[in-house]
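Only one chain is given next, in structure tokens, and it is the form predicted on its own.
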Amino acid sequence: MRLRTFENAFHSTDKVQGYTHDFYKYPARFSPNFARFMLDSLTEPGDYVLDPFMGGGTTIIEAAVSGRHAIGTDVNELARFVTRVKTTPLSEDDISEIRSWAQDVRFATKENKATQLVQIPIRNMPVAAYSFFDTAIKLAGHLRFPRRRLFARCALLRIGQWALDVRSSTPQIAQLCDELEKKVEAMLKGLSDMVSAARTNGVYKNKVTASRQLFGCSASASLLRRALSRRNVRPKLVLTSPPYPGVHVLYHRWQVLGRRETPAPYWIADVRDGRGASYYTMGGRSTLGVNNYFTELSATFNNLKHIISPDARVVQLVSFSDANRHLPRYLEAMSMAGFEETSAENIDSRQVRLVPNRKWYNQRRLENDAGREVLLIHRPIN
């Protein structure tokens, strides 16, 4: 029965949705069904779970909902922003003011003189879109509490991704207003569903944020090790999907109007930017970049070995641009960091799944290593 359940979770082709998972479509997300299964199989309520490459926060959300303590870290400030909003419940007063804000945006943009704007401070940002987001961001700044302002910016981030990323044309301002009100309602419902599910598992609304810790740093940083050591925290499970060696993924930019890159996500979220693509993937696609990737990977897990429980399991979903070359190097890097490959709950390592609907895949997906993910399971060598 468990094997069949694992197969369903591992090979799930369902869209990443439910709870707050679709607040923002962070690249290379894995299925909440898979995260849920591994959490239920390898941990107990009250255990600590770590995602050292948390991205859009799938592991963090599922861990918090299921009564585990979640720890997430990422070098991308956008990842920390998104995960923070996804795991921050709102009060009824919060919800009322956010709804009023979305309506105010519509009224404020009716008299917008977008065509009179000459210079746009955000590179490759369409004029009408900039005018809409600039107005909405300024109105969000008047919201009373930080959690409300952050939620509003996250709603705008979701709208921006819908309106701009990999789009050949930009919706009109009236369409953006319609979509904003629609997305705000959908996000509020998702947040309510998450809070209800957490309560079912004994985690009450006022305890959800306390059940997770989010760090904006590399998992190889001594900061993470010191912070968790001070709290005497020893994660029982590492559940993650790290950057993919040699695979081009834009974690930090949207592509607009013919694949021109814009840093708009960071402006909308009001978080720190300023790094190139290779920084967020631990290396580029060049030989040097791939070498840097495996050096950083080994340093990361060497650091984690001193953080996690001696009987912990490390579960990863990884894709490769060239599996024949890169998988052996990946396993070697894990070995150098002090880990050995193993199984968990009768689940074997190195199982492979096809991943649907990832935009960097070509049409010949079956012949493309980047269209597959490999399940890797390790344990620390004591």
Ligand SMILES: C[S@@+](CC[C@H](N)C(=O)[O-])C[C@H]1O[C@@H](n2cnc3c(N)ncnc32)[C@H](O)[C@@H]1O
Given for the second form:
Amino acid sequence: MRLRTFENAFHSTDKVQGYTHDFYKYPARFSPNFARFMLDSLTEPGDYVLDPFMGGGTTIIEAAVSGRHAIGTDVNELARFVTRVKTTPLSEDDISEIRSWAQDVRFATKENKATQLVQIPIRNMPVAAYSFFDTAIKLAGHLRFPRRRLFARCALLRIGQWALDVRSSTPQIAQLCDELEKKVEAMLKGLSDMVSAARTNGVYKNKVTASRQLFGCSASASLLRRALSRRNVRPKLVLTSPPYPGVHVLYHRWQVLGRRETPAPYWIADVRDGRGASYYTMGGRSTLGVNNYFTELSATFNNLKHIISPDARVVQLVSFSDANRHLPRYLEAMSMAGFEETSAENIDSRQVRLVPNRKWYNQRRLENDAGREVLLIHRPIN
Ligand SMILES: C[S@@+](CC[C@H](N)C(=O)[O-])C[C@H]1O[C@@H](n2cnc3c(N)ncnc32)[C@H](O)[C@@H]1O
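In place of the form predicted on its own, output the structure of the form predicted together with this ligand.
The complete assembly is shown below, putting the previous chain first.
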């Protein structure tokens, strides 16, 4: 459904869902309604849109569906993995092989029940869950094409998050099997809805994948600049939410049985891990960490200034642990990178929205700054 007014889109309290958005609940996703409204208001079909901190790919999906070309990058390989799967349509044959795989997992895990595991190679992974995922991953390895294997691993990632992350007990293997079949069906439905919506906007199924380019590097990397300039790509809109200064978000771990962290998502997705939390947040919560954050922010936007179109708009949603102290520093970092604040299509910068359902804040903290997002709109100074 198209949301007609900015107010509706910006203050939307809808869950992040629809299309392929909930293939994986990437932490700190922003609202698809907001992304859709901004894309409709500030770009035309065929324009390039960049999300330099793409996370779970909200901007990329909405851009691909609405006939824009999307460019995304993220230092987290998990982000690139899920965004890739969320924007990869499947054929009827793909779908039927994936359905058979989900059924085979049930039979194979039944047979494996008696297996005694001496040592689990994945830190803090419960034994029964490990046995289920290990079996399912091995079976997924036999699927015929990479896109089928990636979809299967993404379904397991979704199940793993549901079964393990911030739960006090782990479901039985039979429940994991039931949930896998259910989630696979829900994901296939989301993918089919996304493909139909793209088609309505003139993007044929076989063009969806080609309409986005995904990088796995830092937004400050010269590699990104070189790659886009080689292709003569100049995005008209940057639509993003960077990591938040001084706010601790766990992008790269699940918390199992209390607060024990597991790197299981990287094992399930089969992507590179090995970095600490502060790598994904551009600095920790210490004074040094926050200083690093603003240095990196400035370097990033300075890099982006050379990539985007001279008349581009930069639209960001940012949360602050302490807005009084950090918002001025944020604006200063943008200014040092060569950007000035502006409005766009009568939408003013610095509007504030309350963020619903953020699991890492308790109710008391929700009333503080970190439970809010500030909209910032900039343009490059030419
Ligand atoms: C708030 S999340 C983005 C969420 C996204 N808007 C969504 O809807 O899913 C911020 C992302 O920035 C990524 N990140 C952190 N430092 C980065 C850097 N230097 N370059 C690119 N991405 C970075 C993190 O890994 C994280 O995925």
